[in-house]
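Okay, so here's just one chain, in structure tokens, the form predicted alone.
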Amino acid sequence: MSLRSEVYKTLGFTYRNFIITKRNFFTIFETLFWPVIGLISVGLMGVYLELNEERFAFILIGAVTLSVLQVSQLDVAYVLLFDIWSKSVRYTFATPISAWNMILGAWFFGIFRGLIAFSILFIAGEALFRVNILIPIPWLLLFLLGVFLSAMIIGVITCSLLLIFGYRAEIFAWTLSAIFMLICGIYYPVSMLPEPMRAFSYAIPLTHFLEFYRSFYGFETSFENPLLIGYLISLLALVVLVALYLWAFERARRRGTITQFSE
């Protein structure tokens, strides 16, 4: 196979999200209202709390954290949901393309969004509440990059969830990004946390990303390099949860379980 046809799978699913979202109202609605509403409560919170400019951008940075996180992880969960949603799981494998192909091109279109998402809680931030939470660009796209990571690794889950679990295991596409926001500190330290649970936290990538994002708001981090930390615990999960899929995708085909989700 050449380079340039698996180019050309991956940006098809990219393409299709985009056709599917372009034409569904709620997915347009994922990206634009619940991420400022999301931000507008937690704003509104932080001036109640009358705190300084540090904390305040504390928790604006975790709101927006959380709603490109969300937005971005959707996107890879829906390249198998919105085929199960419309039974026709079967005729998408039965196409000469990859699990690759499938993640890549649904995370593309998720970074569309996600970046999108972010711009637009990034004005909000500074028009509603004066507070700029505009690090320096190269640090910031890093940053994001290590976001979109975190997403894939969700979106991944879920996946492979879907294929083992069936219809059941729809709920984890938006019930993961919340379990990562009460492990990885997106509303507080992860010092704050019991030790077994900080453990943990500490072998998610998000949390170091977060505080990496933090420090240039005077924030200790937990670790000396935390992006670096970020994204070798990155890469690592998602050769791991690739590897997940991939087993989960075949476990699926000789049990009849892609059958099941096509009509």
Given for the second form:
Amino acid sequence: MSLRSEVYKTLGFTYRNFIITKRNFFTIFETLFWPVIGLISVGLMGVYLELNEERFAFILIGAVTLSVLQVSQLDVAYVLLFDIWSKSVRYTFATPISAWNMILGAWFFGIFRGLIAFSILFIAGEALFRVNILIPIPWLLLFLLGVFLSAMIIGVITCSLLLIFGYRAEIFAWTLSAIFMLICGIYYPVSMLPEPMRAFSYAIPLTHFLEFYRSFYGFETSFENPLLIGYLISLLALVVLVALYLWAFERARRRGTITQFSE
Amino acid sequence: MDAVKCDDVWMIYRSLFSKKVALKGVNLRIPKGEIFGLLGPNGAGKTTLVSIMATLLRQTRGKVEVLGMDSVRDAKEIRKRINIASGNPNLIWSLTVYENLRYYAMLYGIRDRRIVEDLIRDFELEEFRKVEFNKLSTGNKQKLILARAFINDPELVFLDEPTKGLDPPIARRLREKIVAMQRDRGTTVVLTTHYMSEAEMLCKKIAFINHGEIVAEGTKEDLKKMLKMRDKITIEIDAEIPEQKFQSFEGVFMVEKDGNSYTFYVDSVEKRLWDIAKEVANHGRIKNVVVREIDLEDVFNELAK
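Please give the corresponding structure for the form predicted together with the partner chain, as opposed to the form predicted alone shown earlier.
Complete assembly follows, chain above in first position.
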């Protein structure tokens, strides 16, 4: 196995997602329109409620994170969805690619789109509401990497569900991130959640990444080192989820789902 | 050496409430360097068998060796050396001809863009290189699908009904391409098709599959010999003849009626023509007689019963 060849296979998916996004008005809309609408509506709510600067930053961080996560996780899910919609699944799986080639290739482009969304929202937040959510760059990058890892986790879950349940599972590409948001305290601290949900929220890495970001605005964290905990849970989750994805792929091979996707 | 070896291959599709047996203990050898035909009626198991050989499906039972490797254990290694094209031309819709080929080249770890350019030229797609897949004609889509199938210079290619639904001139051009690619590159081609003339023209050896089983296998001549009937005599007459009249005739295996035209499938035209013609003439005036050898279509019809 040559490393160069593996890199090229991985970049194949980045290339494909890039071209499709470039040509598809809908995906450009996803990156620009909805995130800005979300930020403006949350921002106006903050103005109406006369939130102080810290609390305003708290909810804007939530709105920005939600958009970045949604945009970049969609790219990972699209790695399979584009093929399903084009009925070309068999041609992709007939090539000597691995799960990592697919996931990483799509994820790279997800990072690119996520960074565009973040930059636009950062500028919009500053320009429209005079709220600065900039933290020291190294910490900001570590936070964003955490969000992108969470996006990869959601994307891999969606792809696995697609392989298990077929077309019916495509709805998860748009709903899973919303479920994650609800539990990880996107607009509120997780301490508000009822006990079983709160315990569950600690198992989600995004909870810890959000707490880490908000700690720069004086908010308390549930654990001492949220960034480290977030990364550890992310890596553990990815190992488990890639194993799930591989199992789902083998199951799809046994049941004929891959060929059905192409009919 | 065989390009593909299937030993007692079973495929059973299971869902919560149902079970469908698609392949029932298939045994098959596909020799290297030839165009091998896999024929059978709809739902016979052709696509399932091809998908297993192409590692897209995993058999429920049995062993499949592709290029000397195990189809389950060595699937990724096999995929580097094989490729597939189907008669349902579907690639990524919004990618152009060039982008689709470049994308798939990347998935094979191929950096050399000349390979993409050569295929565009070989398959006469130059003027469509910037056209998105969904805007191509069906013929050009199918050309692109075939070009894609040769992108990794595979040792073995599976072509699953590659000319399905195409106009005859385009289908003929594609057949010529398949032959040229196979001849120039020495690729083993496994072809499934509904068109008997296509199989007769392209394939050196053929296997018939029906109800998930290989029912016959060999060269075209072997297959024709397998059936005792060798010739068919078509007689047009100006009257009706009761079909049972000929059922007891020696050497007549089957009679087909189409209006006032009767086709007799016989073991030998030399031995049977005179007796049949004499009997037919007793019922009316013979208008026309055509005699010819049975073809693959007749073999197919007989085996598909």
